[in-house]
Each structure stands twice: as structure tokens, then as C-alpha cells.
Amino acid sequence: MIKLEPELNIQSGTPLLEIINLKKYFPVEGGIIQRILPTQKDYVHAIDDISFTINRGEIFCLVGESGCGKTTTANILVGLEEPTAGSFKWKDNLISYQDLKPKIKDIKSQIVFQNPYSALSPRMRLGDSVLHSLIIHNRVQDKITLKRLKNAFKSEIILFISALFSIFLFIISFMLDASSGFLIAITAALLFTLASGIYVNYSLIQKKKIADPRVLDLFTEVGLSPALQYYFKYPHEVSGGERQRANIARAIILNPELLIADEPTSMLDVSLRAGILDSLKSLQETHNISILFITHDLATARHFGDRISVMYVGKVAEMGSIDSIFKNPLHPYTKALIEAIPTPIPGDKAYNLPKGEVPDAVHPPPGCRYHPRCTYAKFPYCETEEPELRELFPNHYVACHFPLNSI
């Protein structure tokens, strides 16, 4: 068997992302008495050793079901939670997962969350959501939405100041006598009223008349249109395919060069969700972008992808490209998850799903973690020896002792 090698690029193509034997293991916590005694701590398996390649303008696919480790993996590659161990290679050179976070001169990934209803501030507009990427990164371009952004800042200053002013004057008054500390805290009051009125002109009148054209241009390309109408529009508003859209937009407009779209469709009706997934698409061929596709729906994978990685409990189980995957999959998992797509046609195929249930992450199976559910294992050698993932056909990886279709 052909073990992969950390410096070995395993897939075809210009590289941008490699994760090279990527593991991340969450500490199980228990009571109180667990944590005060020197027991051992269990750990829960959620990415155990996976390595694989996103090459630059293509749509990478990571399948499988619920807690095999495909969120988990999103959220290492921005940042957002820290691998256990592994490594990661950017266009060819090794950075560390701090290097992958957003900085403000330096974007390499951005992410679609799941959830478009927890996504965005229910207390901002859609468009000031995406126009606040652009804020936070230093990158607004349009001479008036900055002249507004600086006016509105400059009045929060000046409101601040006032405030602190007025409160040591009206102090002050309280010293003086009867007349002095009156005129004084007359003074105080008419200084404090013509800063806020600053700030009400500025930062709450003038401030909500902005419609950046570089948020708006986006919104018409991701289907919000007329994207002036949806700019001024609260969460609560638009449904929830429409402010999957926005999350999209808040994306795309920092202009990463990897997409990460995590289960983006999984919440939405089935009607909406070939219309995002077309956004989608123009969107990577518009920008030039790669794009990291998490779904648990082959079906939706075949669709929209390029390449893809089946993962079970934590695990790659299978990788390859689209056409090879299911014209001939050499996974039992990969044909079980193939001959478990539905069809249009009552009672036209027998579906045969996998006997039991998942395996536990936290203590999982010794040998390949599929065996204790495949109907093609032998025992005791899938029980015990651990299959690793090796080439069978051109740019085609399985972990499996015994891979159907391999003669």
C-alpha cells in the first residue's frame, strides 16, 4: 500500500490550499470530581489525520454525514478554531492557521456559514452588514460613503468629549455660587444639546443614507435586485434564501481567493437552493476563486463540484473527481451514500443504507472505522489494520483494504 507522504501534492493542478495530516481533538469535559482528580481525559476525534488539495478556480467538495469533521475542518481553515496537529501550504509555502485568519492586508479565506438567520446582526441593514467588512478592512473606495463614515466618526468623538465636559462643568457648577454655577451649567447643557445634535445629523441621519456602489453592484450580482431596495432592508425582512445571498455578498467583497461555503443550502428550501448554488457558480468563475463546498448531499456535490473528499468520522474515506466518484466508487461507504440519492421515481430503485449507526468519535473503532458497518469487511484484518489512503486510478484515493471495482 502507497502511504502519502506530507510533501507529496496528491491531486492534479495548480495548488493554493494544501492540509497536510490535519487532526483536531476536542477535550471531553466532565464534572466536577473529574476535573479536580489526575484522571485520564477523553478526547472527542473530530478530524483524525486528513490531507488534501484545493487547487486555485476549482470547486472542492467535502461530503459526509453529521459529526464526521467537515465544520470542523472549515472553521481551522479561518481561523477560527486551532488544529491539534498539522500542517498547511499556501501557493507552495508553509504558513501556520494564524496565517490563515482574515488580516486587514491580507485575505485569504472567507466563509458562508450555515445558518443565514443567525449570519447577520438582526440591528443592521443588510447593506451595512457587508459595507462593514469593508469598514473593518480599510477598503471603502467611494469618496462620499467615506466623507459620510468620517463625519459620523468625527461626531461620536465629538459627542464623547462634550459628554465628559459637560459632566466637569456641571460639577463645577455645583461649587460656585448660586448665579456662576447656573450660567455655567446652562453652558454645559447648550454644549452637550449641539453635539448631539452633531451626532444625530451626521452619525444617525447622514450615516443611514449610504449605499456604497461597490455593495450594491454585489447585491445585483448575487440576486438582489433592485439592490437599493434590499441595501435599506433589516434581516427580518427578506427570507431566508435572500439573506443567504447577503451572507455571500459579505464574502465576496473582500475578495478572497478561497470561498468556503459550509453546508450554505442545507437550511433552505429545496426551491431556493439551485438558485444559490447558480450564484455560486458565476460568482467563482466571475472572481476567479476557489471554492470549499461542506455538504452532506451527493447529489448536490455532483451538481456543483469539481473534485471531492468523502469523510467519515473524522476520516477521508475516498477522494477523487466528480465523474470517477460515482461512475466508480471504491468506498462501501462512498456506494452506500451514491445508492442512498433519491429519485424522482417512486419505488424505482432499493435502497440499501448502512446497517447500525455511527461509531462513537470520542472511543472510535480500531482497524478502518467503516467496518463495523460495511457489509464487504473481512475479519480480523479490517478489524485491526488500518487502511490507508493510496491511489487506485489516476488521481483516485481510497482507504480501504478491499476497494470494489479495483481489478
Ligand SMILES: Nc1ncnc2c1ncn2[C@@H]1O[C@H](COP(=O)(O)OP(=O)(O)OP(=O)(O)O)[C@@H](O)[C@H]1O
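Positions refer to the first chain, counted from 1. Take the two forms, find the largest set of C-alpha atoms that superpose within 1.5 Å, and that set is the rigid core. Bear in mind that the values here come from a model prediction, so they are computed numbers and not experimental data. Compared with the form predicted together with the ligand:
- A displacement of less than 2 angstroms separates the C-alpha positions of Thr295 between these two forms, with the rigid core held in common.
- Core-superposed comparison between these two forms: the CA of Asp217 stays below a 2 Å shift.
- When the rigid core is held fixed, the Cα atom of Asp323 travels less than 2 angstroms between these two forms.
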Given for the second form:
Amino acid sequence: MIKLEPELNIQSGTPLLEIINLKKYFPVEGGIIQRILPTQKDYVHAIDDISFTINRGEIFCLVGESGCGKTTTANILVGLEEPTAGSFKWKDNLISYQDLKPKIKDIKSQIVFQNPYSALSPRMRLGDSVLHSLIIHNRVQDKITLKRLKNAFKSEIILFISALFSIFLFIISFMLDASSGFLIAITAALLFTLASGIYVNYSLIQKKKIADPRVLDLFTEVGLSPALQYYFKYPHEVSGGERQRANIARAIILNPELLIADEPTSMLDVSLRAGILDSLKSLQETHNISILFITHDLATARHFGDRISVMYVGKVAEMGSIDSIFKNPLHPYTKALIEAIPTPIPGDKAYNLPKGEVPDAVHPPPGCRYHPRCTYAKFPYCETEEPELRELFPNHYVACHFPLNSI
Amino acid sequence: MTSSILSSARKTQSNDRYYNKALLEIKNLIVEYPVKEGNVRAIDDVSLTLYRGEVLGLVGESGCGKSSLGFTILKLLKGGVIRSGEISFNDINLVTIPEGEMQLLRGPELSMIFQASQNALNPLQKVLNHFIDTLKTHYRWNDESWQKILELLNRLEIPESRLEDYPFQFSGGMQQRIVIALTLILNPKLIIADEPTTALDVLVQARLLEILKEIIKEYDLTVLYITHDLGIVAEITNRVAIMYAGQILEIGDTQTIFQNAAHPYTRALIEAIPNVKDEEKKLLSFIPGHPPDLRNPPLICCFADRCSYSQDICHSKKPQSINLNFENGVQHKVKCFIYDDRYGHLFDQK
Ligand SMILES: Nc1ncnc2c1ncn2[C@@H]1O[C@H](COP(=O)(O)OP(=O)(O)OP(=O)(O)O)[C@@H](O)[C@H]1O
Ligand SMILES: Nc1ncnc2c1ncn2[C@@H]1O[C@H](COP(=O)(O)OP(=O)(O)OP(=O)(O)O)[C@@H](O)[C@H]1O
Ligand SMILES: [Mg+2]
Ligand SMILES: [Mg+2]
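Form predicted together with the ligand, following the form predicted on its own:
Every component of the complex follows; first up is the chain already shown.
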């Protein structure tokens, strides 16, 4: 097990990170006319005034159609993108983004990316990749790690010297004319290279000396076992699911309080998906990490999360506990999303599917952003007045003029 | 849409129209990709029949050979070699016919909607020109063509006014519908649809599936529907083939597969799908391990390493396809020793 310094007074329901009125507009690169006349500048309203709270030790899901601003939110929270506006509360202290950033650097939050194939360095063994994230974050002051690194370095040196030595033997063998001496020297050189290679790469003793015990523990925990074997594999030698597990290990080893997972399973097959989610959940429980889980797959969110926020074109449409949202969706959009998921039951049919497509985030529709597609009530002010996010039931918020419980 | 020019030519409506006349028959097909370290056996002894008017789902995990099978049927395999087997389409053997004749079949007879095919639209050409080009290359441009195009657009919910637009001006869902319209305009008998909705959002996907279902019925199409999503299969297909590591492990009626799956892999796959409409939240199950390497596969059951029922026999012999009998009379085949009379007793304890 990894040594943790758990804060003992953690209660569920205490906020870890509050996001307040977050906005992110990307300027649109216009044509020549727009460049000459800067007054006409257009913006992609990627995130347009959203607020939500991630509690300690919970899995908070962010769902919505492609382009609704999920990844942008994640990128802001890990410091890859600057917000246009917005403030943050970290453990009840109001801080600006500039103050949040060092917190992020201080590995309070970590990210697991959408694509497991590109997130690991192809030249590093899985174990080293994980260890490397400690090194990047200057977390290697402790003696054990330094010793391991020294051992790894030693084995590199052994390989290097043996290579030099065999080159030397080769040169000698070419200088010798006598055929018997030539053969002996070549054989010796080959044997020597082989032996040292085997010793460094395949000897269990050497591997155990090099492998970091924390990484090994973590590998077992995320389901990469036997850990020692996986430690020395390269990314191309393992499957997509195993790569994603290594990615998770790499984020967890920094002992974050908040883990941001951007579609960690959407590139994976169903048969592997549930396994990864399982590992994430048990990690979340043992280490008491909060997870911001981003997905477009409502079914996964339902089985995995505690609370959920449904986004539509940069806005929060509905937010609440998973159970109350799935049992009693209040926003027509949420209902449509739930209806639209193909179920594994032949003959099951979806009803009330909205027509049309996601509106362009550069010119979002006025009023309620969902009104052009909404199959339910169409009142004049759906088209003119933007609905506020209001709490209709305890901890269940909806931004709709005519929520479904009123119809 | 009440009367349809396209469907008038081939209209045979009756409920038991399926499973009478075979349109496409594949027998013992083996396809390999030669690579440095050996041969990747992407299709391993596949036999499959497509009947006129049915929608057959081809399901499997990434890399199991679904697209390769589609490409093989169209003879568009890049880098792959047909090692043995037979593909007969309307009694024409597609494996042996010359490329010139195959070109005449591709489009008007059999056609494919490619994975992420939106990208195949020419960005420099208006949508209308795509239609005209497609018809002209196959010498199908005539007086009725114009009406055909409008009818199809109407059917696929693309406004007529947008014919003069360029592909990039459309959303992903619309581009996908344009590609489908371009396929249908030639009136093909068989369509191979390779994950036509995977790149799309749930809502757009659900709408497109609805439209596809209506069109398949109305135009009496025969479709091989390739997907990894069993939810879509449940919605749109009549029969399903479950593919794993280049082999078809189970094939049968969709209803039967979902309620009474025979192969341990099919069962595990069905259990791993989350269902939002379940009353109770339940823990998802998954299949430990990962699919085998397709390079030079050993002669054993390809699923044995991950199977919770596997016995010694599974690791030493390759199972043959076995016919199962279900009440509805639809042919159901499974490749698993559990159902083999000679070996079934080995599994009794489980
Ligand atoms: N760097 C950028 N410059 C301009 N526009 C951007 C940029 N990054 C994102 N956007 C736009 O912001 C919107 C939100 O994008 P984002 O990537 O957050 O969506 P998402 O919800 O993660 O979608 P997906 O499910 O497809 O990953 C989109 O319209 C996108 O085109
Ligand atoms: N040109 C090629 N050369 C070598 N191997 C190939 C080639 N094309 C495909 N393969 C291999 O053949 C196998 C089957 O590939 P195929 O594309 O048919 O899978 P698929 O079932 O369509 O997967 P996906 O769901 O990811 O599209 C894979 O293991 C793939 O790596
Ligand atoms: Mg994203
Ligand atoms: Mg494919």
C-alpha cells in the first residue's frame, strides 16, 4: 500500500472545489474584413457561465454532447487553459485562478486523458513513465527512489560497458589473423553482450532492485499484475486498456485530492471499460479522492457517479444526484439524452427525440439554448428569456422555464 | 413519403421474407495481412450467409476484423490477401472475378458506407455535384435522376436549399446522411455499413438510426451492419454475428442472442453493457484479459484465455461450428465445446 496522509475529518458533502461563474470564450479567427474591423469580433462560447461544486470523496460527472465544453472545463482545472472569467473556492477559501494554479501545480489535481494511446511516452517503460511523473513534480527527495534510480543507472552502465567491451573484442578479433583466435574472440564478445543483456533485462534480482515498490503496489492496485512484468513493458507491448491503467497509476501516484478523468474509457471496448471503471472506483474509495468524471456516455455516468451535471452548449442544463436525475429528469434535454441511448433490449424504442443538431457555439440561440430542438412546451419566452438554474428539489437544479414535473 | 420510385422496383413485403433466398454467401474465408513478424489473420475461417431483405449485425471489439470482412466482400482490401474461401453474391464468385467486372458491381450492386466516411466527401465540391458525379460515373444519369435526388434528400431530412453548399458547411450528422444518400442513389442490393453512427452524438445517432430503419424497410435493402455497440444491434438488426479474433463465435436471431446467448463471450459482452433504463443501479461486469494476438494464432479456442468456463480441451483444440435449435427455427450457430456432444460432459461441473 502507498503511504498516505489522510485527513481524518473528511465528511462526504464537504466541498473540495467550487467553480463559480466560469466562462471561457475562444476568439474566432475571422476573415480579412473582421481583422480590419476589430469591432466585429466573434467568440466561441465554449463555457458560458457555469457553476458547480465537487465535494470531497465523490465522483462528479460532467456529461453532454460533443462540443458542449466538457474538455475545456477540464483543461482549465488542470491549468492548460486560462479562463475568461470565473472564481474558485478551494476547501471553502475563495481564490482567484492565479492562486488556484499553484495548487494545481502542487498536484492537487491530476488528469487522465481521453486518448490512452498518445498519453504515454513510447520510449519509456510503463514503470518509468509512472515514476517520471514523480520526478517532474520534484517528488523524489526520498532515499528509496534515489536508490532505485541509482540502480537503474547502474544497469545502464553495465550494458554500456559490456557493449564497449564487446566492440573492443571485435576489433581485436579482426586484428588477429589466426582463424581460431578470431572465432574465440567473436564468440566471447557475443556471449558477453548476451549475458550482460540478459542479466540487466531479464534477471529478477536486477528488476526487483530497479523497480520502485510504490509503483509496483500501485500497479497491482490498478489491475496491472504481475506488477513486476508490467513495470518493464513498453506501451506498444500492452493493450489499450492496460495503457489506460498505467495512465491512471501515473495520476494517482502523485496522491492528488482531485482527479480529473476526461473520457478515460470512451476509446476502449465495452469488455475492458467496466474493468477500468471498477479500478477507478476502488482507488477513489481507498485513497478518498474526488473525481471529476467527464463523459458523453450517460449509461456509464449512471453506474459510476454520485452526482452529475448535464451541459448543453456551454451551460448547465440540469444538475443533481445521479439517482434523482435518472429517476426524475426535469429538463427535456436530459430526458432526450436518456431516451436516446440504445438499450440492449431488442424492440425498445426511443420517444420524443429532438430534431436538428447542436447549435453553433459562436452564435448560440437567444433565450433557452435548447428551445430550437425542444419537443416539449414552446412558450414565447423560451425564445427570448434565458432560464436561470434553480433548485426545484433539494440538491436538484434545473435551467428550464417549464420543467417536466410541471407538465 | 407514400410512393417511392426507388422501392417500386423491388418490393416484396411479407413478414417471413427473411431467410429464404441467400444474397451473399461466404464460405470458409481466410484473410491475412502479411507483416514482418508473420501473418495477421484478420479473418479466420468465416462462413456467413446474408439473406435478401435482412439486416445482419456484425459485432465485435476493436481490431477483431469487422472492417476487414467488409473490405474483403468489396474486394477493396489494402495490404491483405485472401488465402482461401469463397464469396458468392447472386451466384457470382467475387473471389475470382476480374477487377474490371468487380468495378461494375461496386456501387449499383454492392456498396459500403465506410467507417468515418464523412471525411470521404470532397471538400471542394458542392453536395449537388457529388450526386451528379456518382450517377454519371455509373451511367445512371437520366431524366428521373433529379427527382430521385430530391426524394432521397427529403427522406434523410436534408433541406433542398442546401444542395449548393460545400460539405464542410454541414455538421457531422448531416455529412453522414449525405454519404448515405450517395450510397442509396445507385439503388444497391447489398449495403455494408461500417459503424455509420459511431462518430456521432447520442441524439444525432438515435435520429439517424430511426431514419435508417425506415429506409431499410421502404427500399427493401439487405444490410451488413458493422458496429461494436450491442445497443444499436438490438435496435436495428434481425440477426447478429458475434466476431472475436477474426472468427464468428456465434450467429443467430437478435432476440435469441440477447435473451439466450449461447457462447460465454456473447454472454459476457451483453453483461458488460450498462443499461440506463434499469430500475436499479448495478455493478458492471467485465471480461478480464484482452483479445489475443492475431499473428500466427495457435489452433485452440481463441477465447479460452479469458473464458470463465474454459477446460483443458479449450486450450488444446479448435472448436468447430455447431448448430443449435431454437423454437423460432432461425439458424443458430456457435463455436464452443460446451455445445459439442463429444466434449459437453467435460463442462458439467460448471
Ligand atoms: N483552442 C480552441 N480554440 C477555439 N475554439 C475551441 C478551442 N478549444 C475548444 N474550442 C471550441 O469550444 C467548444 C467546446 O469544446 P470542448 O473540447 O470543450 O468540447 P467537449 O465537450 O469536450 O467535446 P467532445 O465530447 O467532442 O470532446 C467547441 O465548440 C470547440 O470547437
Ligand atoms: N493493412 C494492414 N496491415 C496489417 N494488419 C492490419 C492491416 N489492416 C488491419 N490490420 C489488422 O487486422 C486486424 C483487424 O482489423 P480491422 O480493421 O478489420 O478491425 P475492426 O474490427 O474493423 O476494428 P475497429 O472496430 O477498430 O474498426 C487488426 O488486428 C488490425 O491490426
Ligand atoms: Mg472532449
Ligand atoms: Mg473497423
